[in-house]
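Take a look at this single chain, the form predicted on its own, given in structure tokens.
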Amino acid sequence: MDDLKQDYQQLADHLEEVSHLSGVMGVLHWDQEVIMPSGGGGARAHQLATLSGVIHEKSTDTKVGETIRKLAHAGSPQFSEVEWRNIQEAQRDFERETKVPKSLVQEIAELSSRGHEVWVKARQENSFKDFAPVLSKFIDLKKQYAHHIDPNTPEYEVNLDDFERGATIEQLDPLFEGLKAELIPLIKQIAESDHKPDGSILEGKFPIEKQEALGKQISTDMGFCFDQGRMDVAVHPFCGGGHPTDVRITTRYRDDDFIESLYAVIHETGHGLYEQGRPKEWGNLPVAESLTMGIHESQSLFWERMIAQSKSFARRYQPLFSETFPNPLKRVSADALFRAINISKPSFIRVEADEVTYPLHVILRYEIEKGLFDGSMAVDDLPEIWNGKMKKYLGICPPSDAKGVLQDVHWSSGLFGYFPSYTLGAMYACQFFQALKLQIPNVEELVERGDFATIRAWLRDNIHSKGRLYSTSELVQQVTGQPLSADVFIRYLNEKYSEIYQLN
């Protein structure tokens, strides 16, 4: 048994030095997108190249898989539920880790720092050509990534499983078909309704400064500590950092939209709560470290939707609105602040669109990136491709590729089977907030008071401190009392929207 105890401790203190070099990585990743000179990108892609083959080498040493081996074969009832999470994690890594050559991982990560330049660059001059050899380097790399873990498994799926464990294109597809029979119509009925909310009470100019001081100071009411984190500007809003003692959120400005950058604060501010709140005394183990992404964006997105776009926030802030923005917002009432918040209107970006139309970006994204790994799409044709899924499914066709196919940043990192995280984070919350009104039937009560310490606390103790002890359908049936349901999501979106839009 001391043997056991010993060989454990030697693999909790080998994963928390790998921990520790993923969080060096991670606040690596963070300074390029935010402050690194423009011209440190060839030298940071060798830097990060490199730090990742030191990472899996540890990650893949020998020494270390006998150890789990051992403690594997030892079986549950030697250890504690925590110690024996940590044991499965580290082998399902391993025998991830150990299928993949170093050389191909710091490919991957060299490609994925030069990537970022080469996609911010044709982005601003609109260029998609220029982006295309690194997509169709990075579907080959990874392909070859996917062939190497699991040759029998649809690659696309094998990098699907990287952010959403378990997941398959058997499951996500009947459930996305069943999101578009269900979306698109509302989308058409939203768009004929004579009811429609006052958007131009939104419109103005608002200064920079102003919006940077009360979207820190709402993160700050929402619980995010700036003494473990901080807040910067990024081209695409993110949520970074090395450890949850250093957690770093982005926004983004525009001088004549304030709502824009003040919900992906609160967005960011969601993800940067769940890393604030995963259990400390866990240590740097995998089993304190989030679940999935799309638990991870269901968090963001219950700050996000079910609460900052909910009535009870509207009357809450309406007055700090105004006193920050007299103009246009001093003669704004709380009504008519909550529906313009959630005007529901095709739109070209993802990050901007509304929450009846966003699912339907997600599910484009995801059809996409099946056919470019099964090769029934080519990539020197997903200009075309994506502005035909843009009017099949939301009336609309983007007026260049810079709103189109090169908006998003996933791709030029190699993030493939990222995008369904989002709807299924946007599923997940919804649940989560209807079992948080079963507990603590006065919520709203609770928003329009600025309680929010309650919702936090709830969040933290049923979600935040959980770390990655239960699966994703463990945790979902624990609180909410039923599996992940599409019927649920697409309730609240009618209820909310036909109140909205009067619909009949």
Contents of the next structure:
Number of protein chains: 2
Amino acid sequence: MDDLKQDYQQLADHLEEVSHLSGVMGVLHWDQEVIMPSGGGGARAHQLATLSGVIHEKSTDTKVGETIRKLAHAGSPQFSEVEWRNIQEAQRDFERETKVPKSLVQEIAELSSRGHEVWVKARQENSFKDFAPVLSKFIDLKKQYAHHIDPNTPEYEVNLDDFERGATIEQLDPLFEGLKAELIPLIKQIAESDHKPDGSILEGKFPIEKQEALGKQISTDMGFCFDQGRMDVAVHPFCGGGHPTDVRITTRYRDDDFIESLYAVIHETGHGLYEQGRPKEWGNLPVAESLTMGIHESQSLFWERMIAQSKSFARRYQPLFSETFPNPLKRVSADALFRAINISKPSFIRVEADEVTYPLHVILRYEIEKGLFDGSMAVDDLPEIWNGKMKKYLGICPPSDAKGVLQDVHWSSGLFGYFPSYTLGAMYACQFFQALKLQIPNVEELVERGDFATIRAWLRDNIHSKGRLYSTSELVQQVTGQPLSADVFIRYLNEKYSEIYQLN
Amino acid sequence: MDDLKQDYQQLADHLEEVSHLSGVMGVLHWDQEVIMPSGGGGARAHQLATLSGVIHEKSTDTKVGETIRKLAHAGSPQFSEVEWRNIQEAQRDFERETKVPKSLVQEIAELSSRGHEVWVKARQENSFKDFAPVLSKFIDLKKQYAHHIDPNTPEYEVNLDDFERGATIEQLDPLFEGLKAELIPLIKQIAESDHKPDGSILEGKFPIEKQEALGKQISTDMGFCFDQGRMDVAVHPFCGGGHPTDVRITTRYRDDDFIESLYAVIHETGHGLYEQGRPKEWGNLPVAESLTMGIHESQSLFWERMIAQSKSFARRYQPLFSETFPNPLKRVSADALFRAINISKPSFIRVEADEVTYPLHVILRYEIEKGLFDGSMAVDDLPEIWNGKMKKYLGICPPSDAKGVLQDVHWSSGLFGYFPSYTLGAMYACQFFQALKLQIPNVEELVERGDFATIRAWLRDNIHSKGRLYSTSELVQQVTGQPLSADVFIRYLNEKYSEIYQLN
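Having seen the form predicted on its own, could you now give me the structure of the form predicted in complex with another copy of the chain?
Expanding to the full complex; the earlier chain stays at the top.
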């Protein structure tokens, strides 16, 4: 028993070390996007590669593997719940790191960096055929990868599991079919409505310093702790940093639109609150990490959509908006503001899509990825398949592959199975919010008062502080009393947009 | 021979890796001083400790040691000059890393962090006796440290060698005695002069944005490359970063004084130009590193004092200063400006000292460090010794130990032998400048035209691009045609200050 304790401590020390080094990677990545002078890119690539090498070396140390095997063999009754989760997570990571041959890992890494360049050029030149060979090769490599990790599971599902642990094709297919069945007609109804909100009321000039102050104010109101975080500018908004005590959100500014930047701040603050709310008492260990991509996205979308796109939020902040940007906000009522920030309209680009059309962008990609992995679709046919689905799901056809099949960066670095997390996140967020409303019926009143502490505490208690103690499905069941279902999300969208667009 | 080549390549790969990881340390340190939210300190300490551990592990790998031994044994004729320097540097570092027992290294590290806390409190409370035990313990540990590295060299000299490679007591004693003999009377004459420059002409209010723009402008004029560097704010100005392509200088601002901030920018730009000018063609290897602390300081002081405190610089920039800060600079002539930025006056605090009095602050510390190491001085007597020397060298007596023996951070973390580099740097800078003037007689004209390219190219060709190819004494001999001597520096100070203060 003393022996086991010692082994566990050894594993924990190792995991803490890896966590610290991963934190360093986080700081370096943030620095690269936000601060680093342009000429430093070459050296930074070497630094990142060397540090990744160190982490990989430590993570695949055979001694660590033996310790894990011993601990796992001893069985859960020997450990606390938290300890046992650390052992399980360590085992999974060790297996994922060691099962795939080094040569394959290298081949994937090389294709990632080359693939990105090829994609940038192909998109610029609107030439899918230049990118097709990279895509074919990636599918091949990622199938091999999956086979090494688990030869008994469909290859796409193994890749999916890298981003959304526990998600299966069997689970996603009916969820996404359910969404499609309801959203395609809803989108059509919205398009045909005669009661469209007026977005032009938010047009104007918005000085960047004022936008920045407004963003910081609202992030602070939401509870983001600036003693343990920062807010800066980056080309693509993200939430990064090196530790739950050092969380760094970013946004970008346009002087003719303050909504885009502000909602990026709110979105990233949602991610940031999750990070700042992680259970510190469990140390820098796997059980204290955030759960999955989808759950992370649920936290950003919870704040961005459930809270900040609500009527009560518009009522709360219309006065501050109007004080900050009297022209044109003085002429905009809270209700008109609410309607203007909830415009839904089919568009070509996923990252610009609204909450009603976004899921179809994701489902389209999910279906294509599945088809590429199971062989039912060919790479060369993708532009046609893409455009066909766009027409069918959103009623529009991209004018070019650059605005169609070539728009996303993900495939260029082999990230297959990543897209579903976005829509799972949206569905989790909605289901969490309905659960919150059942437990705290006056939540809308709280938002209207700008009192976010209760909401934040609820998220922290129920989600942030749980780290990886439970699986995603266990967590969703615990928090909402039911498994993830498309119904809650569909009902939410139907009700909200029926009102805004006055659909029968 | 093929075997040797392979061994050398292996060593070079190892050294590049260590260099990349050290670059990461550089970025993390910069981030900590400039960017990191205050709450992130705890996690950052763990990250730095873990990374140091990784670097130490790699640097003391016995396999690396064997490779080095093999290569060193093969002898210099087997290698190019550059390769051989890398081998020698690697050998020295490996020996320094492995000769000292781990327990002693740990003891020193622990005392450093505890000592710093004790010092902060002792200085606050003006209580030398609280700091004395730490100091005694440090002297003891650093003597042991020196003994492990080289039992045949005086312990102080081994410590000196950590900062200023090759410097010996035998060399420093006569240099510093020479300075003392000349500077003590010069300082007295200056104090008694009736022709003191008027510093009050530079008093005013200087908006920080304007100071920042001015600093960036002059740094750019000097040739600092902002595509491969940055300028930010830090409590204590420094030059850091992760690589010669990512050099980060910092300054601090006061709105009632623009000179302090601007000259910090110029000083740090001098360091930065050295870093940016390092020989990239030799890779990220020891031979391409900067040479010593003293040579680094020579580069910052070259720009700060030889160039920016010159009459030609005042003539060049008086118009820009006056345009930037019309009040009060419109009323200040170039000559008055030159005189005002060259005020010399004894003061208690080293970091605030001018170029005439600064060396005596250093010599006082050098004499005390030597005395503590050779046993001729006792820790408990230091306040008295300190104040006696201040009186003798500068004619003033500190009103408190906080402004005397307790003022510097260095001893609190065991940095003995560091101080001499500051004055060696000043002497190198002066001697380099005299050599430059011999080779480029119109240098003052160039400065007055704001044409710094020729000067920068000369520094780059003669110093920056040499990396560690030569020892400091070889480099000084090559660049100036003679060894380092106090005479050049003394003559420079005598001439300049005789004119400003109209001494006989």
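Heads up, when I say rigid core I mean the largest set of C-alphas that superpose within 1.5 Å between the two forms. Because the structure is predicted, anything quoted here is derived from the model rather than measured. Numbering follows the first chain given and starts at 1.
Superposed on the core, the two forms barely differ at Thr250: its CA moves less than 2 Å between these two forms.
Once both forms are overlaid on the rigid core, the distance between the two CA positions of Lys330 between these two forms is under 2 angstroms.
Core-superposed comparison between these two forms: CA of Ala402 displaced by 2 Å or more.
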